[in-house]
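Have a look below at one chain only, the form predicted alone, in structure tokens format.
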Amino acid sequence: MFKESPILENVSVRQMHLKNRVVVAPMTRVSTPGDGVPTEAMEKYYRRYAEGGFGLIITEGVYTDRFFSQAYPNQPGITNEQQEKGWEKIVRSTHEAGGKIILQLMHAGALSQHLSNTRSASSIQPLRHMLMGYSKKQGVYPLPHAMNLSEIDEVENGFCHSAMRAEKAGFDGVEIHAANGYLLDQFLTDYTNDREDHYGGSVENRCRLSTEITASIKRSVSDDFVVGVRVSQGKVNDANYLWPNGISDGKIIFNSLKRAGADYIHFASEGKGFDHGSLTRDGESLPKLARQLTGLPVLANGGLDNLSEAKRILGEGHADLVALGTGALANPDWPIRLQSKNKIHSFNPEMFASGVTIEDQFKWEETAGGIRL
């Protein structure tokens, strides 16, 4: 066993025992035929990470209700029995290959590129433009309607019922997506939430929806079913955003998630490296704060397929696990490569030259020899 760092040492998240500290980060792949039902290609895609030695796999974000949650046209969901059964096949295959797998639950809110009639915390125009490659819809996001309390209840019910379906499908847990500018982050963020009720105003109120969902899911699933929460400063439409009050905001958010029953916190860095997304304006580490305040396992990401950076993040106490995105795409056997001291490949953006679906990736691999297992 490679012993230069704790990366390949085992770790536990509650009763979930992982063979190493390397996680496949959630990545949007929009690979269903439009019905939200997972495909055989998706089964192959996730199983390959388990075969490649990753301690934990977190799926792409799945939509949680048929009202306003879907972000992209071919995004998978877990809102009906057919979708649930599709995920059940993926879970079974992943477990057979020795992996652990968590389903990420997501509501797009104002950042939907599937709907024209969207909902958010407030009726505020989202910044910037829609993501290229994920939808034929492009340009500015539609102006959302502010959610009323009944619609907020629908959101909470959607997350809760989806979590129960995930447990029934055999997942090891779920991750609540409260990051990256999607709905729960729209409630949390100061400039996208001008509500005057108990979901607006103070940081405690603005993170209320995330904590209510966390607590509701914890009450509805088995005690050994893991419930994590993903948070971030940056967003897909505002990568440079930082929490206005830095450590002060972090203390409120992290303690609130702990009290709600979260089993881990996944602190995401949006595309520009760990330091860019995880540090405050004063250079203080929010993931490290989350570990110190809550005692919960913390996942970090942001260029951590770079071995020296991953060692630093673990060694300095910023996180307990490292989540890889493009590094995992380029090296679906990254942990095995690390253990064997084999070359770790750099991500080639040409992988997505023809599209971002799993099928597009597999075609590129066949023609370009892009993945060398």
Ligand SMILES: Cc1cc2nc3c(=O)[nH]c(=O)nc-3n(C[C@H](O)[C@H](O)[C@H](O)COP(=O)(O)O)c2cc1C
Contents of the next structure:
Amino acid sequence: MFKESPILENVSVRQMHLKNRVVVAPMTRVSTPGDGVPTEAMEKYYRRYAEGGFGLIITEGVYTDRFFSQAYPNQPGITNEQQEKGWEKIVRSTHEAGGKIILQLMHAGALSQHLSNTRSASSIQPLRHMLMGYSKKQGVYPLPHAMNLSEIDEVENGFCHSAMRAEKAGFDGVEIHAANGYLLDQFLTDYTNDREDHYGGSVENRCRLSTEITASIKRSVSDDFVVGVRVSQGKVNDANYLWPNGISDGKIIFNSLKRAGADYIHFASEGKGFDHGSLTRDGESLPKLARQLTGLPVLANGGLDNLSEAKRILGEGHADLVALGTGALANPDWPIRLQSKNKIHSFNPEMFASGVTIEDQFKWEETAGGIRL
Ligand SMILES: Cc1cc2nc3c(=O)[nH]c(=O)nc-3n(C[C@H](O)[C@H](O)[C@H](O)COP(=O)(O)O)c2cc1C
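Same protein, different state: after the form predicted alone, show the form predicted together with this ligand.
All chains and molecules follow, beginning with the one already shown.
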């Protein structure tokens, strides 16, 4: 029905040449001992995706400063020398195995399950409840304090210095996490931002923090270091949210990111499939709009381990690359399976029944229900 997809064909994102269009989506794994320093198990976990043929790996969300950014206990950071050195080993190992790897920079804002004194765009109670499995903290989120301008500067500095550390550690680039309800999305979203300064009000103002961070990172890293931005409609605490003005919001957001110097746009889903996360209320495709408007490479996400769906997304021109989350957990060698026409496994949520860390996953894989690579 759709023209044959180029899913296993190479593609370039700026000067980063990828052997195919299959990407590991960022996935939080809370697997450090508490100091935020990446571990050997993490090295094995990331390297395995490279050995499994993924063209690009995006790391889990990594915290960017020691003030208010950390989302979960045991989350890795990139805020000091030890953390940077830990990542350096992972990057080296992933490159040796033929992969490319990008670090996702994340600030939790009001959705931190690590801090009690959280910061956000405004002092507005976050919707719903904390996520299970990532922290002992459960229940409603604390009421955040609204950030003042010097705290906003600290956020920008944190992202920028973390990106510079990521470049020193050898990463091929960074992805700015402006999606899924975390800090930058709290600024972007109408109902979590009632600021009256130049970070609130219009959509242009609400995406200012994301664009300032993008531009400031671009000014601070080498020209060939990739800087992507992940955006979404849905949020971890509001999966059905849609941009209120659909295409018109998309035009402002994508054009602003392009002007700020973004090298790619990653349009995320909130776990309910591509159409649910990526279409406007009128059924128009936001990733396709991003692609047409900006000419930048666009990553799509949401149930795209389903091959016919992935082919449709590329074939219909919604995106240039597909990012797999749970599908990559279930098939760390998904591209090789596709190439050799081996069975592709469905994700089994049992994988996380006794915990969401990488060690928990490896233990589960060793059991009868586990993955057979
Ligand atoms: C265990 C887990 C952790 C996740 N952590 C992150 C994260 O750190 N950053 C992020 O942008 N998205 C995160 N996500 C969302 C995924 O990147 C992806 O958008 C989601 O799984 C939907 O894609 P899928 O249908 O291919 O699974 C996470 C998802 C899972 C399953």
